[in-house]
Each structure stands twice: as C-alpha cells, then as structure tokens.
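Here's a solo chain for you in structure tokens, the form predicted alone.
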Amino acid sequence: MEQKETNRFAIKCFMEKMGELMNEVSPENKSEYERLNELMELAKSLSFEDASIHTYNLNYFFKYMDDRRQEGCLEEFTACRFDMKRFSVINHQFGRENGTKLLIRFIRGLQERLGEDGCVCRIQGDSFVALFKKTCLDFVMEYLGGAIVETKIRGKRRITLSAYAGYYEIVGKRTSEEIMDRISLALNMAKYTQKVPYVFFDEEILKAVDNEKWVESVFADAMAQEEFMVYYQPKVSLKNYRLTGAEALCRWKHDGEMILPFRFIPVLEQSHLICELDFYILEHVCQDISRWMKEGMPIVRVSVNLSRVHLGDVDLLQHVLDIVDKYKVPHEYIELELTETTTDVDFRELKHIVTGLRMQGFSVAVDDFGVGYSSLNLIREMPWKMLKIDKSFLPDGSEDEEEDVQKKVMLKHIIGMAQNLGLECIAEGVETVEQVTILKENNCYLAQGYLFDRPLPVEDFEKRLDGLV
C-alpha cells in the first residue's frame, strides 16, 4: 500500500508539473504542445489504472460517477462494493501468482459483460467497487453469486469464484462519498452481521448503524459494570443422558433489558472489541471452575468460543495461559472453540495456534463443522480434539424426503470420518427425539441442544452439577 501511495503521489506531482509546462507553451508551437498533451493524457490514464491486475482503480470509480452525474443520468445506475469470498483459501491452494490470474479473469469477465454500461474498479487486495446500469443488476448479482473461471492450474479446467456484495440503487442527488458509504455499509452487513451473499442498502441499515454506534459507546462501561454474564449450555452423553460438559455463552443485561447476541456480537467482531469480551468470558468461566473446585463440586469440561479476530494475535496462547493459570484451573477443564469459517485466515497461523493450545493440554474444537468452505483441508491440517457438527446436518422433519435422506447420509459420513481421525464428535442444536435416535444409530453419543437444556445462568447450571454426585 505504501508503494501504491508513493506512485499516486508521483503521478499527481507529474501532472501538476505538466500542467504548468502546458500553460507556458503556446498552442502555436504545435509539435511541442501535442507532445506535452500526450504525456498529460498518459499520466491521467496511469492515475486511473491498477496495473497489477490490469483494471481500473478507485480514482476512476469516483471519476466515472462524477461523469455520470454531470450527464444527469446517475440515477439510472446501481453502485456495488464486493469482496471475494475466502480468496485467501484460493491463494493457499493454488499459490498467490495463480490466484492473481484467476482474479484477473473473474474481474475481466464482469467488465466485458458490462461493456460501456458500467465499470469495475479495484480498491485493494480482493476488494472492488462497480457502477453499472440498473438494467444490468440481475446479471451482476448472478455473476457475483458464482461465476465459472476457466483455468489450467494443477489439472483443473474450471473453478467457481464468488463474492460478498453490497448494493445501492442510486436514488436522488447523492454525493460520491454518500454512495460509497452506502455500499460499504451494505457489504459489511452482508459479511459480518447477516452473513449472507449480498445486501441492498435501505433505511434498516441506518438503524443497524445506530445500533452499532450505541454498542460501541456503552461497551466499556458495560464491561466495567460486569453486565455481561456467562450462561452454560449443558452437553450430555446419549449413552446415559448425564451431563458431560458445557458451552459457555454470553448474555448481556443492560438497564434491566436482555440484549440479544445478534445485536452486539457482530458489532464487536467488526470493531475487534470481541477479543476483550472473549477474554472476559474465559476469565469468568475460570472463576466459576476455581470456586467449584474449592467447594468440592463435580467439574466438567467447559468450552469457550474464540472469535476469528484473535487469529492475528501472535500472543494469543500466552493470553489464554495467563488467564487460566491465574485461577489454577487444570487445562483439561477448558476447551477452546474456533468456528470453521476460520479458514478465512492463513492456515499456517491457525495451525500454529491450535497446535500450541493442544501442547498445553487444552482441548480445541472446530465449531459449526460443515458450513465453511474447505472443511476437509481444515480437518486434515489441524490437530483438533473435538468436532462439532452444525445443526443444519440434522434432519428436522421440515425437508422433503430426498433432502432428509441426503442429510442422513452426510451425517453418517461426517461422524465416521471424525471418529476414524481420532476426533471426539458432538452434535449441536439437537431438538427432537428423532434426531437423538439418528445420532445413536451413527455412533455419535455427545449432544447439546434445547431437547436437553437451554443455556442456563450459573446458579441453575450448578444444580445440574450437583446432580452428578
């Protein structure tokens, strides 16, 4: 980024100098004037180009919008900001050079289809913006939802690439900055809050932004006042239906109101404040376990979620050790859960963290297995201890017969694969007796879900622990 900024500054200075020279040269001196004019046009083109992938840059995006505004036709256009889905995984699998070639083909395919009715411009990395006629909207949505790119990399002939996107169908006299803000907000909603492929900007997003600002403004005081509470959702053995563990979940009570997790967890993830909350929950879990040990209560292993945001922290393992060892909690009583969507980060970094935690005696679980991009690579490369099967793989009676059969087949093979790899296996989101029967038929004997218990405040969970005596 520093080099790109240096290049842009150099081009800007060059254009200013050229402008000064052209003012000094008389148009009558035709050859000299034309030569300077050609150089000026070249400098302009360079200022609008991202040479690394042969496409336009953000400067051109704003120019294109300004040109359409001056023509009085900007309201005929839709603006879009999009980020490629899990492109770090593509780079990991095929190498960065090959990943760049795939990216070029993907963007070129979109630009060629838009033609003169739009432009596609790179912000940085795998993040882009586009402006196109509203008549092209259906095509763009379909293309970004998944487009096949031809390739000859490692014997593959075709690969599908897709993106998260935020759209704004331009209405009224909006400035370029307002348009950019709207598509950025919509993209963030798609990626971090709703976790869906695309979102259109509307007034509800503005309400979400207000909620985001409110959460961030009161978070520090809420932490200081210990408004965040640990609730424990029991895990049970399907062999005897006894308590075998628990997952620690966060609940927030503010001014007498219980704030639902979907209102604050995504906000904290975006601002990286989630790291503070995760450590807060881990510390309160350790406080509870330490107290239970002193009181002679039965102890079960408790799992604590760690957001993917932590994976940029080189001192994560030491932070965990400092908290757990402060309360003298044996490491085997703590399990750290990482969601499968952590495949968005560098595999080597993730493997280093998981390996370090396992070497210190912690159990490490891959959460929501089956909903991410590269599940088999994730399982093969990481020394997990526990695999949590996402509830979407459990038949719930709402599907048609064919889909129900497919879920049962996939569930059987996931459980078998996990056990063959030496992993413990637990199903989450269990809500019916029929689901328990299916799990037992496939030799999965650990489960959690509303069929057994909802997340319980610590006082109620301690009653369950007392029942183990």
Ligand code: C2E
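Here, rigid core means the biggest group of C-alpha atoms that superpose within 1.5 Å across both forms. The structure presented is a predicted model; accordingly, all values stated were derived computationally and were not measured. Numbering follows the first chain given and starts at 1. Compared with the form predicted together with the ligand:
Within the set L260, G429, E75, N211, N211 is the hinge position, where C-alpha fit passes from one rigid part to the other between the two forms. Annotation: rigid-body hinge motion between the two forms, rotation of the minor part against the major part equal to 25 degrees.
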Second form
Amino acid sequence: MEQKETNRFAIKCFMEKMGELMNEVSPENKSEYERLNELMELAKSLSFEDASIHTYNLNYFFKYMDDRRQEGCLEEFTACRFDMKRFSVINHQFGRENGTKLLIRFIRGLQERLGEDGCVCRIQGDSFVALFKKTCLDFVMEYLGGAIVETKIRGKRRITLSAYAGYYEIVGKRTSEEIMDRISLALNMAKYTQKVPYVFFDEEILKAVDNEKWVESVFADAMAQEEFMVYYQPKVSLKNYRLTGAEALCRWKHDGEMILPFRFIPVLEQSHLICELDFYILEHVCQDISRWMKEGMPIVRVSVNLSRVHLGDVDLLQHVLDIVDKYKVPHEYIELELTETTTDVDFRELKHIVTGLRMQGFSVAVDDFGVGYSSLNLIREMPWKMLKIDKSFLPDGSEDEEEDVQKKVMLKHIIGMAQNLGLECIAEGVETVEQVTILKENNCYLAQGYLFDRPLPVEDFEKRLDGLV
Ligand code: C2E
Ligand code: MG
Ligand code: MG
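Return the structure block for the form predicted together with the ligand; the form predicted alone was the one displayed.
Then the entire complex follows, led off by the chain already shown.
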C-alpha cells in the first residue's frame, strides 16, 4: 500500500513537471511537443492502472464517474463495491501467486462481459468497485454471486469464486463521494451485519447507520447508569403447565423508552461490546437468584444468552465462573444459550466452551435450532443438555397447508432425534393451543411463548415463582 502511494505521488509529480515542460516548449517545435504529449498520456494511463493485477484502480473509477456525469448519463448506471469471499482461504490453499492469478481471471471475466458498458476497478487487496449500465445489473449480480474460473492449479480445473457486494442504483445528482459512501455502507451491511451475499443501498441503511452510531456512543453511559434490565420469560411444563424455568432477556430503558434487543444486540455484536452486556446480564441474574435464595423463594433454572462473539474468548469459562461463584449461585441454576456456528474454527471453539461449561455443572442449550445451517455433528459431538427448537418450525395454521405439513414432519424428527441423543427439548415461540397439542403428540413437554407468558419484569416473574409454593 505504501509503495502504491509512493508510485501515485511519483506519477503526480511527473505529470506536473511534464505540464510545465509542455508550457515551455514552443508550439512551433512540433516533434518535441508531440513526444512530451505521448509521455503525458502514458503517465496518465499508468495512474489509472493497478500495476500488480493490471486492472483499473480507484483513480479510474472516480474519473469514469466524472466522465459519465459530464455526459449527463450517470443516472443510467449502477455502482457496486465488492469484496471477494474467503479469499484468504484461497490464497492459503493455492499459494499467493496462484491466488492472484485466479483473482485476475475473475476480474477480467467481469470486465470483458461489461465491455464498453462499465468498468471494474481495484481498491486494494480483494476489494473492488464497479460502475456499469443498469441493464447489466442482472448479469453482474449473477457473476458476483458465483462465477467459475478455469485453472490448472494442482490438478483442479474449475473453481467458483464469489463476492459480497453492495449496490447502489444511481438516482439524482450524487457526488462521487456520496456514491462511494453508499456502496460502502451497503457492502458493510451485507458482509458484517446481515451476513448475506449482497445488499442494495436504500434510505433505511442510513437510518441503521445512525442507530449504530447512536448505540455505540451511549452504550458505556447506559451500562454505568444500569439502564439495561433483565426480563424473565417463563418456561412451562406441558404436563402440568407449571413454571419450570426462565430465559433472561435483555431490555434497555432509555429516556423513558423501552428498546428491544433487535435495535442494539446486532450493533453490539459488531463491536464486541456484546460481551460486556452478556456478563452484565449474567451478573444481574445471579444477583436475583442469590436474593431469591436468601428470601427462601422457590428457584428455577434461568438461561442466559451468550453471543457467538464470545467464541474467540479463551477466558470465557473463567469469566462465567467468577461471576456465578461471586454470588454463590449453584451451577445447576444457570443455563447458557448458544447459537449454532458455521465454520470449522467456530465449531472447535464452541465444542471447547460447551464441554467446559458442562464439566462445571452448568446446563447448556443450543438456541434457535434449525434457523442457521444446523449440522447434525454439532448436536452429536457436543455435550448439550437442551435443544431449543426455533419458532419457525412450529406449524402456525398458515394459508400454506403444505408448509405446515412439512413443519410437522420436521418437528417430529427433530424432537425424536433430540430424545434419542438424550437431550431435553423445548419449543420456543409457542403462541397457540394447536401448537401445544402437536408438541404433546410428539412427546415434547417443555415450552416457552406468548401463549403462557411474555418476558416479564422481575417483580412480575417473582409472583410466578411465588405461585410454585
Ligand atoms: P432468543 O434468545 O431466541 O429469545 C427468544 C425471543 O423470542 C425473545 O425476543 C422473546 O421475547 C421472543 N418470544 C418469546 N415468545 C415468543 C412468542 O410466542 N412469539 C414470538 N413471536 N416471539 C416470542 P427478544 O427478547 O426480542 O430477544 C430477541 C433476541 O435477542 C433473543 O432471541 C436473543 O438472541 C437476543 N438477546 C436478548 N437478550 C440478550 C442478551 O442478554 N444477550 C445476547 N447475547 N442476546 C440477547
Ligand atoms: Mg435465547
Ligand atoms: Mg431462541
């Protein structure tokens, strides 16, 4: 990168000098003038090229946009920013040099197909921008979604490469910087927030970004002021409809407004602040349980959500133990809910965490089972205690009868599998009596959902605990 900056600077100086020389040469000295002009053109083309992979660079992207603006046709174009997916893995697998060759083929393939209708320019590494006629959009989306690149590397012949992308279909008079900001925001949204292959820029993204900035800026204060609160959602037995446990869910009361997790959890997950919040919730749950114990109240197991962001934390187990033991809460009263993972590394780390927690006598639940890319190995190879079936598997009597039948079949098999593996099984998001009937027919006798209770403030939950005596 530094080298590239130096090159750019050198080219800029060179062009300035050439400009000065051309001013000094008298137009009568035609051959000298033409020679300087040629050199000037060469320098210009160099300043638009990414020397290492021989594609256009960011300077060219801005020039291309400026040219279209001057021609008055910029609104006929779509801008896109994209980052290659898993490119470090490809470099690792095939070596850097071969990785670069694959990248060149992929980018050339796109540029060739666009021809005169657009340009593809490298920002750095595996990060690119493109500007192309709106009529090319379908093709570009398909290409970036996955294109086959021919190769002879290590006996392989065809490799699929793909990218995360942020698109902006240009409307109105936008500056180049505005366009660049919009595609960058859309790409970030795709890659980090929504974890989907592509996102189109719209005004909602600007709102989301404002929300993100706001959450991050007030979080530390909100923690210090104890604005975050624990709500408890009861879990009930479907045999006698008695309370058997609860899930601790975070609520944020700010300036008199109650803010729900979807507005702040994803933001905190991006910045790893979620870890602080999870420990805060665990600590408050332990304080409540410790108080209930002192007051001689009946106690049920409470589950606390642990974000996936904790996966890299080698001290996680110790941290949990420090908090729980500080309040002398028996470990069997605490359950940790973790969601599924998708990568091998995560899988190993998750296994390590689940095993460690179980060895310390905590219960551990797989949360939202079925919504991600659940692997059966994930269930088989880790010592979970509880499987929480996501609400999307509960038939909801929707118009689509076939879908409901499919859900019933899957539900039956998931419950059967969990029981055969010796796992407890709970259904979350239970809203109707019909769903309860189906769960009971399939031998699932634990449920959590609005049919029984919404998440309750601690005082209301304590009344439910009192009802147990
Ligand atoms: P989750 O852990 O799967 O929690 C269950 C969510 O389903 C809760 O949403 C709950 O209010 C909602 N729910 C319960 N019963 C029903 C029902 O019958 N119908 C419907 N439609 N929804 C129901 P909530 O409280 O908004 O939390 C959303 C998610 O935010 C949670 O999903 C969890 O992933 C996350 N979350 C909440 N608190 C924390 C926390 O302290 N730490 C972390 N890391 N994540 C949290
Ligand atoms: Mg949960
Ligand atoms: Mg859940």
